[in-house]
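Form predicted alone, single chain, as structure tokens, below.
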Amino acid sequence: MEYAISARGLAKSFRGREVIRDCTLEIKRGEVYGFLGENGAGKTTVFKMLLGLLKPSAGEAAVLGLDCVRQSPEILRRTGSLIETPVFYEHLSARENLEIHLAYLEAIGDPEEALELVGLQETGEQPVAEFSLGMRQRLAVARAIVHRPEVLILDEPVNGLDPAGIHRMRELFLHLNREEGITILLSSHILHEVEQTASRIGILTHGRVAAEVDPQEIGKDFPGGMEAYYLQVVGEGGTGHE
């Protein structure tokens, strides 16, 4: 089995407090994997370790077969990501921000196409400083996809978007996955949205992936759907179906 993302025994401590412990994650190429967990569960920490932005306290992880510690520059070139609050050159336009990003990665991409995909094609020379929260979030997604990465790692990508924007992002992610074969790992607090987008869902609790499930199978045993399943796993520390 060829995995786009894999982690074994991953652990991370901050000031003596263990946030991630013995975390195992295996995501196949071409999969959309939803990553759920309570605030402070460590989802962002896992994402940062996968991208080589944080060094694990223990364990190992690889993205596209590349070691997340030793080969992080190459991982950043072959992935697209949105982690925490995106930062831009505020006085520049959306297009100019994407051009700088491409130059930094030494990559080829089409800023105009990326902006159109996220609905920002009409922003012209408007500086990012004038963008709303939702516009900034869409620009962050455009920046993540402009170089057509092999893997997308997205931390709360629909944060700050209205219902129409959320729908547009869902359709975009499904298009990128189904038509272009991009593997996607994403987190969201909107359980229903993850359920509609992901082909598999993992729930992080007590520092590890306590349960995984195919969203299409949830309704058989949990009439309350994804929310009921999620609450059981989080509440019981990992007694959901594997």
The other form holds:
Amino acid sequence: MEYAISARGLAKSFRGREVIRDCTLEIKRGEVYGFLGENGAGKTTVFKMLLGLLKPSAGEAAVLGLDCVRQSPEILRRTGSLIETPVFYEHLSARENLEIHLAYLEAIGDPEEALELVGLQETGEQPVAEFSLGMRQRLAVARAIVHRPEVLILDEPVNGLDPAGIHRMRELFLHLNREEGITILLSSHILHEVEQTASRIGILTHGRVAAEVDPQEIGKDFPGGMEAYYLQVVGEGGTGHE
Amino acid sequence: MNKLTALELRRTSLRPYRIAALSIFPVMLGLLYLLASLPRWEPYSKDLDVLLDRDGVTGIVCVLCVFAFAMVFAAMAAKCVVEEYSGKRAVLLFSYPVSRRKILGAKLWLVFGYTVLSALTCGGAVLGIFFLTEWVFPLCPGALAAGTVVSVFLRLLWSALLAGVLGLIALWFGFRKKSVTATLTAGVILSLIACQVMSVTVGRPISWLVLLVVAAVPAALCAAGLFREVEKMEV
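Okay, that one was the form predicted alone. Can I see the form predicted in complex with the partner chain too?
Whole complex next, starting from this chain.
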């Protein structure tokens, strides 16, 4: 089985404190994988290790078969990501931000199309400094998809969006996944949202993926739905470094 | 590298630094004429001996040029380098599949190049205007010699380079602390020390060249340290 994303025995410590420990994750090509966990559980840390922004203390991880430590530039070229609160070149327009991003990636893409997909086509020459929180979040998604990556790694991509924006993003992610075969790994605290988007859900607690489930199956064992399931898995508590 | 520098240029707003350079110009010009006029108002003051010839007057202006443009470098580097490698901005920077060394190199090249060119343009314009008026209505005694003009412009070149070199050292301090304030403070302290040395050696231009070479050694080490630092950074 060829995995789009795989991690085995992944660990990461910060100042001697182990945040991620023995974390194993396998995401097939074409999957939408929802990554859940409490604040500080280490979701962002895992994402950063997958992108090569952090070096694992132990274990190994690969994206598209490429080693996350040694082949990080190639991974960055073939993935789109949104990590933490997105930052932009504030004095430039949305289109200019995407053009610069493409230039750094040395990739071909259509900024206008990406902006249209996230509903920012009308922003014209308006500098990003004047964008609302929701607009910035949508621009971050546009930046992640503008070069048509094979894998999308999105850390809370619907943060700050209104219900219509959330709906639009969900439709976009599903479209990218179904029509273009893009593998998506996304985290969110909006359980309902993840349940509706993901084909598989993993819950990170105590530094490792403690449970994985098909969202379609949850109702059978948990009449309370996703929330009841999630609360049971993380029930023992414990937080760490995000 | 050229492409990366062009990208840096495109995504960096140079407006504040252009305003700074444009503001420095009238101050330097006014100061130059003020210094050149002082001996006429106080003809017997021994303290003004250094201002009795064009070398002395223009030398003081070059000293001010070092201070002003070292501060421009520090401010620009604080924004383009220190802030970019701090917190969430660093995530964006490291998300590009480009060698970290090359990106930092492009940034340093842009800041150094912009500062030195601004100093040369601003200082060159000030000195150009001064020499033009000296040729027609001289304030300083004696005829204006071509050798003086060449020597003064050479000193301006050293001063512009020194401003960049001092700014680079200041950046190293600021980068280690990931602090804009530390960058600016280091810039002030270093340029004040350099300006002090320059002002007591105004009459010996070669000593400025020595100062430049001496300052370039730690600056090169600082640049190497910055490259090492970004290579091992985790965000």
